[in-house]
Structure formats: structure tokens, C-alpha cells
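Next up is one chain by itself, shown in C-alpha cells, the form predicted alone.
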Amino acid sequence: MSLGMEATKVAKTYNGNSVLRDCSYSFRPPGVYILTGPNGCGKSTFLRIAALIEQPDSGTIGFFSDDKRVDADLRLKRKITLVLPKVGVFNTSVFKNVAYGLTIRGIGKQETEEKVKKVLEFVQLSHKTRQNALTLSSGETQRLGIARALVMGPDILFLDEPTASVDQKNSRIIEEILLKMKQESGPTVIMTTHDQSQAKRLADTLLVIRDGVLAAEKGPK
């Protein structure tokens, strides 16, 4: 199933402060959608709502496959994944961290090993396979988080500031990963960033939130 997503008049208020008030947009596969805006404008809030982690006060998030609405059930939730800026890891190897989601879904050992090996190569962490994940740098940890998401084969990958507090080398590698995903017809990416130059480098569609409203700055390439 190749998913599209429709946000319709999404609004959210915290402690009487209106963060989002009219966010509507149709996200159609494939491609990279980059969401920008000033600090505190609601980028991360919108991403959490879109990823079904948080509920809007009003408005709706709908998912579609072949223009038919998809129920927000477990099957759908397994096809969308959110990677946060601070990735939590288990006190075990990089391999076992990436394999965890497959293991709890009952995927066989051989298939798990093949998928984990492939995704670690993709995020350039093959040389860290047996290393304890807690010893990774912040940039490597962020790439580990992306690997854990990709190994599950999502249709939509939500990334919240994936290069925030990441050194230049790892930031460059993460951008390479995103561009390679696009070249290989990977998942649709919906990502927030405060880095305008990065947004322009990566975006097929550039979006901005201003005064609680979502608008397109640049359409598909």
C-alpha cells in the first residue's frame, strides 16, 4: 500500500496559546516534504499529530491508498514511523537495536539478519554492527534511529529535525541517506528542519508554518 496523507484544518492549542490554527495540505507519494518555520511555530506539533502520536483539538488527519481512505488501525500505524530528534536506544548492540522491531513481530532470524544488514549498510553503520548503541555519537545515534524506522518498511517516514545538534559530518551523511531514499523510491518523507539551506537542498515540496497556518513555499520538482 502506497500511502498519501491529507491534513484538513488541523488546529492545536496549549495552555490557551494557539499553536496551529488552520493547517491543511495534501501529501501525495512519493517525494520529500520539508516543513520549516521559526522556533515555536508548531512544526513538531504538526508532525506528531500527522504521525498519530497526538490528537488535534480540531480538524483531521486522513490517510489514503489509491484515493481510498485507510482506517487508522494497527496495520496503518505499522506503515508510518516518526523519528524524534533525541533517539532512545537499548543497552545492547547496534544490530539488536535495529532488529528489535522485526523480532517482536515474529520475523524469522535469517530474514531479520538480511534486513538489518541491508539497512545498516544504507545508513553507513555496518562497521558499528556489534558496538553497544549507547557508545555511539549523537549523529550515529540519529542514523541508528533512521535505520530502526527503515527496517520496518514504512510508507511514510516522519523525521523531526534529524540533523539538530548533529556534527557536520553526520549531518552530511543524513542528507545523503535522504537523497538516496528518494533515488531508490523509498518512503515518502515528511521532515521538519530549521536549516533553510538544507530544506532547499532536500525538498521536493517546501512548506512553512506561519502564525499557525501551513502553506506551500515551493511545489514538487
Contents of the next structure:
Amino acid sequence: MSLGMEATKVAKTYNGNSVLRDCSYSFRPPGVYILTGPNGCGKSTFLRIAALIEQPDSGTIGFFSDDKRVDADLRLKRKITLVLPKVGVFNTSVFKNVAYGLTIRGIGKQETEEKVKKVLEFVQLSHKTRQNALTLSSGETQRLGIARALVMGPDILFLDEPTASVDQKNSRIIEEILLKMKQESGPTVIMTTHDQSQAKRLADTLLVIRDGVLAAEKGPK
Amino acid sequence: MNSIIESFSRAVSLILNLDKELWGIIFLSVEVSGTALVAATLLGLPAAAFLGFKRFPLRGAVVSILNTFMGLPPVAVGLFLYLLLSRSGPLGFLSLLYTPTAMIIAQTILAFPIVTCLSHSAIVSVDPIIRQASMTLGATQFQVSLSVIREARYGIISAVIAGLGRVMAEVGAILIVGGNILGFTRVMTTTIAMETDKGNFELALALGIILLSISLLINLTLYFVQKRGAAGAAR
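Structure of the form predicted in complex with its partner chain, given the form predicted alone:
Okay, now the whole complex, with that chain kicking things off.
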């Protein structure tokens, strides 16, 4: 089952400042959707609303599976996940951080170990498994955030500026991870970035938010 | 000076010779304070979590009152409890006055605000991003709360240890509601007060040494717990 998402006339105002005015778009699986736009244009706000972390002032976010509407309940919320720019790691080992999503879903110990091991290899963090996650560098922390989301096998993965605060090396590794995910038919990715060249390298569909309005610039391929 | 040294050496000998009366007093102290701490923790932690996670009118006022109660004068608590539990009091029918249960209640009242306020403070100090991260990973509201509490664990352990420090050193309230009855409600602190009055310094000093050792142990534990938590947060 592949999950699609549709934003309809999403609007959001903060302290009288209209951040999003009219954001409508239909995100069809699979693919990598990249949202760009200048700082403060509302990319992150849109992503948080789309990931059901925040409510819009008006407009709707709907999810579809095989063209049938899916209720926004806990089951759906567990099929989508957002990696925040500040990942928010727990004060425990890298393993336990990555296993968190599986633990709260009641997944067994052996299955959890296998999945965590696999995903840590995928994001090149196997050598840090037993290390306290708070000791990771910012680039490694971002990769941990991606691993923590991927381990649950989401249908839609939201990434909010995953390379904004990392060095070039880690930025390249994160791009490699995203490209590998595309090759392996991973989840639909909806990602924000202010790096135009990165957006062009990764995007199947390039979207831009200008003056609170979401518009397609390129794609789908 | 000589009498102090003499009293001190006799106190050490009392400890080393495993004096029955001395150990009986120590065990009762640990039993009363331990039970009170468990009760205060069982009541205080949910209260701290409720104050930390729920938004309701007068929440700030409740926190302020509890903060004030952290400095409750033990004798005032003892007096209040005495009036409640005395034969003519509203709870006199329970016949709890001058029993270890009354002492446990008194110590629970004293430890509860400390455990609650310090745990609440630890919970609200957790970075809000932890809550958001848990939500994005599909946690239910309850699981989100558990994650925040887990992150606050070092602060909560410190709160419980601080509560233990309070009850172990307490004398005023338990003297009033316990009555300091030998073999029944006599604990370390009340014995020290009484034996000092009588001029029997050996037993008082022996208990003082043990009480100080326990206090040192509590403080060392607190130090290591805080150090571990701070090290994790600083990384």
C-alpha cells in the first residue's frame, strides 16, 4: 500500500503574519518532492502541518491509499514521520534511539535488533551503535534522525532541512542515503532545503513556496 | 575535650559491638523513613507529571504552594497531625497517634513537596524537542509523557534522594506524633535529642556518626547522579 497526500488551500498565520496563504498540491507516491524558498517563507511550517504535528488555520491535509481517503488516526500517523532540523535525541545509546519507534509499536526484541542493525548500516552509523547518542556530531545526529524514521518503514518521510547544519562530508552522505532510498523504492520523501543545487540534484518534483503560495517548478520526472 | 574523646570512643565501640538497642533504633529509622519515601515518591511522581504535562487553571498557584511547602517546619506538621490524630481529633478513632504509622504519615507530608517540586522542575526542564521528536515517531500522548519522564530521570532520582535526606534528618514532627517510645517509635534523631538531654553522649554520638554516614552516603549518591546527568546533557 502506498500513501499519497493532498494539501488543499492550507493557510497559517503567526502573530498576525500570514506565513502560508494558499498551499495546495497532490503528492503522489513514489518520488522525492523538494520544497524550496527563501528563509522564513513557510517551508518548515508547511512540513509540520503536512506531517500532522501542527494544525493549519484553514485548509486541509488529506491522505490517500489506492485513491481512498485514510483517516488521520494513530495508524496513519505511524505511517508518516518527520525528521526535524534539531533531531531531538534521547539521552541513551544510538541503538535505543533508533529502536524507539519499534519499541513503542510493541515490535519484538529480535526483529527490532535486526531492523536497527540494517538501518544503521544504511546510514553508515553501525560503528556508533552502543555510543550515547548525545555524543554524536551534528551530521551523525541528522543521520541518526533519518535512521530512527526509516527503521519504522514509513510510507512518507518528511525531512526538514536535513543538511542545513551539517558539514560538507555529512551533507554528501545524507544525499547518498536519499539517492539510495530512491533506488531501493523507499518511502515517498517530502523534504525542505534552501540549497538550490541540492534541490535540483535530488528532486523528482521541485516545489517552491513564494508569498505563502505553493507552486511546482519542475517534474514529476 | 577528654570527655568528648571518651564519648566518641565509647560510641565507636557501641557501633562495632553491634549493640542490640542501637541497631533496633537504626532499623526502625530506616523502616519509617524508607516507607515514607516510597509513599512520597508514589504520590509525588504522578503529581509532578500531572503538573508538568497538564494545563489547567491555577496550575502556577499550585506549583507555588508546593514550592512553599518544601520548607514546611516539621514541628508545625507534627502539631497539625497531632491535632488530627489525637483521641479528640477528627481522625482519633484510627488510634494512630504514637505509632510508626503516624511517623510515616508525618514524614510523607514533609517529603512529598520536595519529591513533587524537584521532579516537576526536572520534567519541565526537558527540551521540548524531545516531546516533538516522540510525536513524530508515532508515540501516543502517554508514550510521549513517558519519554519526557525518562529524559528527566536524573533530576527525578535527585528529587527522591533529596526527599530521603529530608526524612532521615527529621526530628520535630516524629517526636510529636511518635512519642519516642523505646522499642516502638524511637528512631535515631529522637534518640539523639533525648540522650543529649540526659547527658548520655555515647549513644547519641554513636547514632550521630551513623546518621552522618547515611547523610554522606545520600549526598555522594546525589552528587554522582547529578554528575552523570550533567555529563550526558553536556555531550
